[in-house]
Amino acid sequence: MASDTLARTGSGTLSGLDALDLATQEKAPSRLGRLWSATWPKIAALALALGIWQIVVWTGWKEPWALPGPVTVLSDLGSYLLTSALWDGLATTARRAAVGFAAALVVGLLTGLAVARIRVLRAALGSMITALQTMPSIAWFPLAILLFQLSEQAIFFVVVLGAAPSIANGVIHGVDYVPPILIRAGRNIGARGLNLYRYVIAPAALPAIVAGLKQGWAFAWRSLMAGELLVVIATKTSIGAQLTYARELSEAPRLIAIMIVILVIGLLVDSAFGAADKAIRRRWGVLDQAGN
């Protein structure tokens, strides 16, 4: 009977488990067709999102100068991207938040993991981390400015304490989900001290802790653009410096393009995240190989 059954099963009749999962391989769609149902959803929000902006202004709410349509701003920007003053205000903009996020993410990581691993540290510094994450980043530039002046340094600090908190936090719960029986297992096979972080703490909190960094990078840029628009350096030339000259002039297709600037890099870097976070779960077997 059982030999029967085998032959018939290896004969090609499948049944069960593997037939669903072939079912499932069969039905996978293919890299074209991920692609197509990833973007087309983008597509429309983007033309829902243009088409309301262009009723708007046939409505006549505005004047055409203050709130010019999208070909007016589409032209503009256009034009924009071509010119050496937008390139050259990525390049500090880029340059500021790349060392601002840096330093925050040493900070958040090293004070997570702190705080995290040893009591007296949680019970003193746990609840002021949260605090300092809701905390408007805006409110820290009068300090800043008192501190440091109208200077790189304001910015600086006040990215790094818009960013660490939140890094910290996302350090914090993934430690604190990690299953007590994974760090038992590590000790037992010898890891301890920064061993037992590097090859069990860490890969185990490891999707906590990114998501904790994209919070942390949406932290500092928001930061950083606030601290631009404030903290107007005449020598250096910067995305909220630009920002800030346009409305000073009145250049309202100029300001909404480099607000569309500035929309696009975060949505680049929101995608750099996700594509990482992707991997994660897919490193971990909650991502079907075959899914988005």
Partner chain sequence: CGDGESSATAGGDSGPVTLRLGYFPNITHAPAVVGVEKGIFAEKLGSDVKLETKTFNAGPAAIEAIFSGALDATYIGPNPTVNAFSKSKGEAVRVVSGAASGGVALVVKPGIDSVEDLRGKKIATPQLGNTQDVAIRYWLKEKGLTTTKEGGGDVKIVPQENAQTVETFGSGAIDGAWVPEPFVSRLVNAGGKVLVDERDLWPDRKFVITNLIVSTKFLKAHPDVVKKLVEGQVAANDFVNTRPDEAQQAISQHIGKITGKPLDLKLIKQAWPTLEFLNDPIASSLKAGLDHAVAVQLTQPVDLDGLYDLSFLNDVLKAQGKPEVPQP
Given for the second form:
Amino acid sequence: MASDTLARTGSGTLSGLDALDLATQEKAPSRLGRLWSATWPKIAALALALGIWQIVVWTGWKEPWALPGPVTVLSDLGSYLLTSALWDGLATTARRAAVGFAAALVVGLLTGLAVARIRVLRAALGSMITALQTMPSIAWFPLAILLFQLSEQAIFFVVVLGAAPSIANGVIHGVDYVPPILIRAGRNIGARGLNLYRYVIAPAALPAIVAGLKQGWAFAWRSLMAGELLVVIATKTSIGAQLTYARELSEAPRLIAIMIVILVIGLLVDSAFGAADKAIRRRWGVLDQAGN
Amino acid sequence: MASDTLARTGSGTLSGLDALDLATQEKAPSRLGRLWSATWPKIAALALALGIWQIVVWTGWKEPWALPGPVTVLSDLGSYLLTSALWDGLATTARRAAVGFAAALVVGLLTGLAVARIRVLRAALGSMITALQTMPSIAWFPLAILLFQLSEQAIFFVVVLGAAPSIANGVIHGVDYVPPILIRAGRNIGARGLNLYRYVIAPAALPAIVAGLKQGWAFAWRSLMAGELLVVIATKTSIGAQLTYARELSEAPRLIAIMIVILVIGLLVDSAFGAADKAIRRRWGVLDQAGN
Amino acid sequence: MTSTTTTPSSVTPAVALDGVTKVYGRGAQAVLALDGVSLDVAPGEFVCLVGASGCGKSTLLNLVAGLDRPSGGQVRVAGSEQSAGLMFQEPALFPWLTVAANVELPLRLRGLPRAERKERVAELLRTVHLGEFGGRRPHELSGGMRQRVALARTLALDTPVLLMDEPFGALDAMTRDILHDELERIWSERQLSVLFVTHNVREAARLADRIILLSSRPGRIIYSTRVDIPRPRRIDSAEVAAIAAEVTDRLRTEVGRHGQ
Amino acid sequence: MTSTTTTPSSVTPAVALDGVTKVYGRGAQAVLALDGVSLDVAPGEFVCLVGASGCGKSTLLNLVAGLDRPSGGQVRVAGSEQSAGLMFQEPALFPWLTVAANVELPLRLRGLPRAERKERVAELLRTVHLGEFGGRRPHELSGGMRQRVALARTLALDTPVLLMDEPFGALDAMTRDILHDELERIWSERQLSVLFVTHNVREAARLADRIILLSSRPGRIIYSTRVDIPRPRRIDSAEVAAIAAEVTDRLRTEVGRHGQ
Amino acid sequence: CGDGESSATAGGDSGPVTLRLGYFPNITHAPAVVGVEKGIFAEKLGSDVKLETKTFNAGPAAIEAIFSGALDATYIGPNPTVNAFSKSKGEAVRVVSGAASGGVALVVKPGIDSVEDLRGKKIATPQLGNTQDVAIRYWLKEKGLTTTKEGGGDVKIVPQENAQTVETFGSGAIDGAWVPEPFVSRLVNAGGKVLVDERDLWPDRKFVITNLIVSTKFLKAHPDVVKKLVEGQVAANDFVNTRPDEAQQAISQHIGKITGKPLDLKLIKQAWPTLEFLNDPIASSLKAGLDHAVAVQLTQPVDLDGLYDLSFLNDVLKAQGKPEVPQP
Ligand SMILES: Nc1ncnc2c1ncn2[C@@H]1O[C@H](COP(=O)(O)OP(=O)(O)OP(=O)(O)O)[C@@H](O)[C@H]1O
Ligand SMILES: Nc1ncnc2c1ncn2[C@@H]1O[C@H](COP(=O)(O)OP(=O)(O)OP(=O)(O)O)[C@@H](O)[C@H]1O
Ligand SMILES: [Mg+2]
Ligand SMILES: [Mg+2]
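Cool, the form predicted alone is there; where's the form predicted in complex with its partner chain?
All chains and molecules follow, beginning with the one already shown.
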């Protein structure tokens, strides 16, 4: 064959950036291989981060009480993991996060659907949703205490006000971008009113809704971290309270240890969202693009 | 015609829920009419909110110092609007928000694009983005001070860490859901590497990116409100600081007045995002569904 | 120029268009897609609509299906609200549902029991020769296969009026011939009224009781002919060819006048 | 059963497929779409590909265009990386761009100066009879109009090899005839090599130097014939009809064997 | 109006009364922490009063809770006390007892040995207009140095959270801070030295840092409970003053329950001598502080008449044969 001929073979590989773009359904790496290729970049990133941190500490840039090294922090994390304080706090905080997020979910989904499709509500409240989203949690504290006293509901109130607008915005965005042809098809096959939502609009908007839920989760969690200081029940320690007190007591290693715990929780939750998103993308047939 | 015949006429109207679903391109209301129909629901909502508030206050449910009435708050807002404190604070805060958001925009867009399309980065950092998003601002304060001392950069650092993950997540979601056929079409007409991003992926992901920016703005603003306490700089008052002081001095009317100011800013920013979103939807031909 | 074709006034038509006009957009950008179209489809009648690309055929079907409102004139469909099922020009399948679930959805929306739904779906998928593909998702199908799924979904509707927008455009001749037979069978069994858009004039002659020709921008009815060939017909028969030739001639004059 | 059609080995083919196999999916869900297809397209040759719905035609074009990799065998395209332009079965227009901008994008990506681009776009839109629609967006067009925009965009590519997947499927006969002439003109002017998928056997006979028939699942080449009718040809000529009848016969046998 | 919420006794006086008591898990709140941890309050309140405790990490939430009827009494600093009193036009709260005095100092970097050395330096305070902020401004003013609200003048005052002050002092961004314990000790441990002990600026080296306030509504509805609460406060102070080791241990453990990590006992011991646990709310120091705030133009004059209701305290003290505190 002539030299200016481009060959694509089943076994050959393409070089350059396009190699990333190409679908690679043929490659069927082993389960172990896939696990490894999903894991090593994480390990590498972690090692890199720890390495840089350790080097910075070794340079003596800051005093050890201002910037503790990885060894100090990890050993503090180790002993932290052995305390019941962490697990009790985690249990309290996780329960609050779950309940608060669930409430935000209901409020956000309903508001979002209503605002997206009812014109008067949209004109009245549409812009308000983003405005509410920008309101910092502490501004709501007085109202939360007024309404719910020093009960856990006050915390949920702050969490819902933090997360629901974000979820609603995700829903509105999703509904706005449902391809009109699908709505027409749905109406044509007899989906009217609630059925149109249930069978067409909601599933079509699902990807954007999941994205909104992810953002909503972040808002919920951050609001919770602040809100947990609102009602500190002496017998119930919580991650939010521990974070703030670690900072107030200038316990740098503990503060970083709690940050690591928060990151790990974030990673776990993200992987749940990631799995949901991947399942949706596989169904929709948009998964292969980036090959992952 | 028989009585069981359904008629649709050019001038007739359909009743029920479907009336909302139908495209109404034919109706060409006057400019004033459209303005009015966009405005009255807002005014009604405002009136309703004020009304309920006033009624609650009149019932004497809480003492006036715990829950001041609308008249007290609005008169305080009036005098607040006449102080230079508000306008100076607003100027400072708005400038910081703009700079911080711009920085977050750059960081978020680049990270998002890189993570969305480069498989190793995605495996390494993908889940980290949401995890970072959930990290409350106060956890970053010590690091911000370590890195930037008491300069404004410390504030920007917190704002960027708050907003960039949200923007990056928007970008990733947008890129993930670009219809594969459009990417194929783009590659086929010769868009490779950066050009594929510029001419195909970025515009196709634009709606989701704008949604991510909106969420990012909310994060940026909230982080800023907290971050402004980090560096209470000489001669510069700020909305974030005023909000906290109003709370610390138990000045309920002033606190609510500042909340109103924050809501108004949120509304203004949202209307900018809304206009961008509407322009995109008009271009894409998905605007008519809900008739707005 | 506007000609009107109506059935004898004694019968209530299944579909009646009366001076229907449709304008897209406003002001300088406005497009007059349909201009005073009056057309009756008798119950049980099979009407084919032909016309140049962009002349307003899809627009007309959308109006009859109630997915859009006319700018002027009246559209009447006999029966209750959901009486005209439309097969769109694009497949318009729901990407989140499997092929079987796509076909099942209209049945589910009508509240059919599960067992019956399953049976009907299997039957419909067999009708369109996709019996083994029920578990796939739309993105795993070829263009022609998607079109056939859309056909099955529309047939699942059981509406007395069927609107079809180039339903066989992406199919090879053989598959199409088979589906012609199937459609004719279903049409006569269920006594459907059909409004069928096609670019294939032979297909029109093969299927129609009446062929109607639309002019290009604005769409007006310029020609209408009855097809009186007895059924069953064959697409390669001489009678079908003769009718097709006649319509093609008319079309040629029309496009010749408007094209470039 | 696998037959191989090759051009004389002295000429470097514009497109060469060598034992190409394509499997979609894995495990039990796997679909063998193409099975050992070997095919050469000579420079300047016009090859039409026909076959039943779902037999692997689009898959084959995707492989040649380099949008997908074969599971086995080799695909070779003469020339540099971007040498085969593909017109997809769907319009695949960019919804955020106007019609003119859609057509302009390939030119812009090749770095043509602005003035030249403008001129070429206007010319291409005139070619597909959409001169006045440059400022519209895809969603404002009819199905056939979108397909013509996609055609114009593909023609703007100026690649030596052109791959076309049912490019005229949504067009009426008259418009299609006109575009046949245009395509033939461009093909001979630019000396293109064309691989053209169609369901219209007459269209194949009207345009092709060679017609190739694919069997259904898995796709294999089962028949190949040269069309030696001198050009210009007319789609309603007797010679074209004769070739079409021959291919239809073959197709009928094939679908008859696989159908149902 | 909302009487039902001021205490949990929904049906009037029938059933046990609930007292909701707030405090900070903090060394300046030692009597409260020890009283709760050692069960002193529970014992004094008896079985007909149910004690519910709430902790706060800053004044505003505690005041919001009092205002909204979510809290009946709380230990709190002088600043929020004045805010609560003045913002409610003298209605919402009453000070019924003192708790602690002292424990505030100006800590500076080594090398700063006199007031003059402070010229041009950055000094942190916990919050603009709070007790410590006013104290340093007034003190500097007396020494002839100027300050401005915006952080200008001869000495630059930077209000910031105490936690942040430790960070900024460590990173060198500030040169000193006028803060309460335990931050004084913490800054000293980070290399600072005490330049001014605020006790030296006050008559008898006494000034209020923590006092006990009760919501007026609760006071009126359940004066008997308030008296028992004050009894508990007096007993807790006795405990703290007579058995400091045990008290320190209790504080460390109690803070650990809430924060997840027991407070360093060494730090408590280090801070302890700077504090004095008194039942006298030292009303004069609160008034003087307010006058100073007016003098440095950080606030308008406030009428504090009626803030103190020391009758319960004096009843308790009298019964125990201790010297009474004059009602201001
Ligand atoms: N949403 C829209 N906005 C603006 N113009 C439109 C819209 N939809 C259709 N049109 C215009 O209306 C005319 C008729 O379109 P229609 O889709 O009905 O044509 P058609 O007869 O179905 O053509 P084809 O055979 O190509 O599908 C076209 O000129 C088209 O540009
Ligand atoms: N992404 C995919 N995943 C799984 N199977 C696929 C995919 N794409 C195509 N197929 C299968 O491959 C076979 C060939 O599909 P292809 O699109 O090439 O057919 P085609 O010849 O173009 O048909 P048509 O004429 O209907 O367009 C079909 O059976 C189809 O189901
Ligand atoms: Mg059409
Ligand atoms: Mg195909």
